[in-house]
Amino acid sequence: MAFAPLPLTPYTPPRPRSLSPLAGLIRTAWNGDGNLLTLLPASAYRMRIGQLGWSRRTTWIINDPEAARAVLVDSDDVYPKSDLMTGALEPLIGDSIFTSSGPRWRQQRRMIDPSFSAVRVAAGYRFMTGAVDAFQQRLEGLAGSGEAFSLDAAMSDLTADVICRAVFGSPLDGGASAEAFAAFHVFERSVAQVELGRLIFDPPFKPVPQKPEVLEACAAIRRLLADLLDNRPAGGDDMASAILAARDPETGAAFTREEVIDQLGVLFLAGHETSASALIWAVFILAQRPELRARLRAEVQEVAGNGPITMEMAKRMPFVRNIFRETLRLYPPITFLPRVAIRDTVVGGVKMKRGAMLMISPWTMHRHQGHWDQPDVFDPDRFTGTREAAIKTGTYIPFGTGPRVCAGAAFATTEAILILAELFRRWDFEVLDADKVQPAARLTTRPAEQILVRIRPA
């Protein structure tokens, strides 16, 4: 870059504070939040594999990057995904690309590629770009009262918007859109497989009750989706056209209506509710650190002045891509990969069970001791030149690893580079109660409470 950069003060954003594995339990089972975070003992972040408190079902943590590598493959159809999050997130996305395994997940995601191809990513930016000059004016009017708002839902409202307008071609209304958050946090807050008595205490394999509010809020979610698939304009290049069209080409099979219908809600969840819990910390990082701002806006200033950011120009933002990055480290939005050997079997060196429940945790592995310099530090520049190419192996999963590796990554790395390109080149935010904000893991890896901040122009 032709800018000096700035140097960067060593900063560690929240985090819980480990304790041991019995005390980690009691303040979890205290806490009564569901808050998997807390359950972690130190011992998480240093140990190759090796167990997990105390339950009913043996539960591994693997921190070895080829040993979680090897599990997420899975080659052999030996390790699942876990029966507690299927059984949680099947009344929301049925038996789809997320919930699925072994032939039928490989089936659908032979259909799926296509819709997330650059040529689609590249096609879908105008609908980014879009939702994005929406949103600005209403920061605009924010701006002008001075009234503090929740970034959790401004964030939300943001990323569903975008995904709306990709998948359906067209926005997504402010009704629906409060509609949608209201749902997304009873199912996340409620869901059976954030219960900590179901995690200890339950066998394996044991089927999963659903509360009646979380299958309210996933009815509620697929109405919505539905209504958005019958209502999108004719014609469009959209990713639901993509996925109506979709063939497998082994077979010519075509997904029925209810399948399309899980496909959306993957492609809803993940496109609005991961991409959000990610934006809701980088915007939360960038709030509390002036040097960043500065380097950011001297970036976006140099690449595309004061007009419009293109695609182009977003690829060459290689300092806000690497924000967006340091952020998914800190606080991957898929906190846990769980899976559940089905038979006895040898993971690492390391004898398991049949039943066993092995996490994968891009939230241990990105802060583990052994694989990190500092790793509790906010430091965007590791993923430049020589340091970045020191980075282990498998060691950063925020989008997973091997063939089931995220199809949105791309789409979703664009959209954060043009949203916090565009969002801090005009305005700063400023966080009210900053100093009490933690980080929990249910479903995504979001604020304990919503953040709460005030907008104004740079």
Contents of the next structure:
Amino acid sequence: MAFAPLPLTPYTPPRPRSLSPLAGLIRTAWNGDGNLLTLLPASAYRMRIGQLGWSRRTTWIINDPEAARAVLVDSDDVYPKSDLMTGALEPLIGDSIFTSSGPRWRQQRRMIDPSFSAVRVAAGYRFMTGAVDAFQQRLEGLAGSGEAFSLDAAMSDLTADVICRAVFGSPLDGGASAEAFAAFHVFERSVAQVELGRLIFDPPFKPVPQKPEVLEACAAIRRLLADLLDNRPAGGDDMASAILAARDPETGAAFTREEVIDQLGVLFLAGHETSASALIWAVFILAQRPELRARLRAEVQEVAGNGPITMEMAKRMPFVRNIFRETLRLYPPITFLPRVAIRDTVVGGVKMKRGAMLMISPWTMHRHQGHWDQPDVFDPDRFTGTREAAIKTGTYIPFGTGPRVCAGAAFATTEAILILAELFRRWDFEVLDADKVQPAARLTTRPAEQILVRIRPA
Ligand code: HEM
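To complete the pair, please output the form predicted together with protoporphyrin IX containing FE; the form predicted alone was given just before.
Whole complex next, starting from this chain.
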């Protein structure tokens, strides 16, 4: 039986107010948090391709979808991942699939892709439901006590548990995995996708030294990953086993042990931090909007009744999926996809110098006034019917595009639908100090200050 959707009232969730370039720079310097979002001038949401004038190396924002695609597809290896980003991530994930470029990246992608096939996502679904069930028990305790808790930390714990189960076949319940995530939080707090100070002051290709405590945290995480790898349950259908079994289809080569640890680091980093970021924003938005919750609940009830949500059911929840998609539009976890030009080049008709930083920015692309109707309004129905068909190709890129598109997109989408459906069918979230919430771009798009919530039964 079809349900009649309640009309949605326009809702604009928080974003930093754009200032002039100089005022934005002063504000960001004053805040001292390196948040690139407070720096972006209003023109960044209107320009096709334009320079951010305050950096020593030339930095371009590319909002033209065709030009962005040309850079991201990069069949000639002219635009590798930016040296600022790879330098920052290297101590944790080496020259792995996320950071490498050219032939080395192509070989790793060939080997890793089977670990993310539809079959593997289906096999991983039980890991997701296991983590969600454990999380529900924790929420029952929190609802009983009425205690306020950090939504950021809760979502990170949940997605960390999902990825831990999927990669190693065992939950994040203390021991090596919990230690790995504690060290990971040190890393997350200290490292940005694009470190603002370096972007402004450093010339291109200057090495990125890391603070000793970050190097220590990375070494600890890598030791713990090795531990988890060696002590995982035998004969499981986890992702670590798939990576160990991976062979280059062209040469038959396997990953070395160090390379396996690199790739496990990527799964930790790319596989839980991003999903946690998206879920924090989705829960925050749903908590503000009763009509969104009502439609979500009606859909979950219609598809799954009061029983468990199977993977096949999760695929039949378009409204929940569109909430997730619209959240990824307004709060893309990977705020920028930074690339560097390794020679003088022309992008979208604009000449760029060797060493220029090319910021393809899901954040500005998704809020661009020329690409979207009411760009800052949260409207999940824009992904339905003729409205979806009218979305300009290449303007919606939360998972990137081209050959380096996110390998875990199907995994992340299934995980998010399951989590949102399960959480909101049972709970109402009350956000404390909702009017103080603002986004910040660090390692991912996170709330500038942690969001505190209380829950009660829906
Ligand atoms: C909402 C969740 C997620 C978002 C928004 C997201 C977004 C992205 C984006 C934008 C890229 C491309 C970066 C670039 O081109 O510079 C990427 C790459 C990647 N992601 Fe995700 N991701 C998510 C979840 C996941 C999960 C759950 C996994 C693993 C289980 C994963 C694994 C990867 C890997 C391995 C790459 C590197 C692909 C390559 O360079 O060949 N991601 N992701």
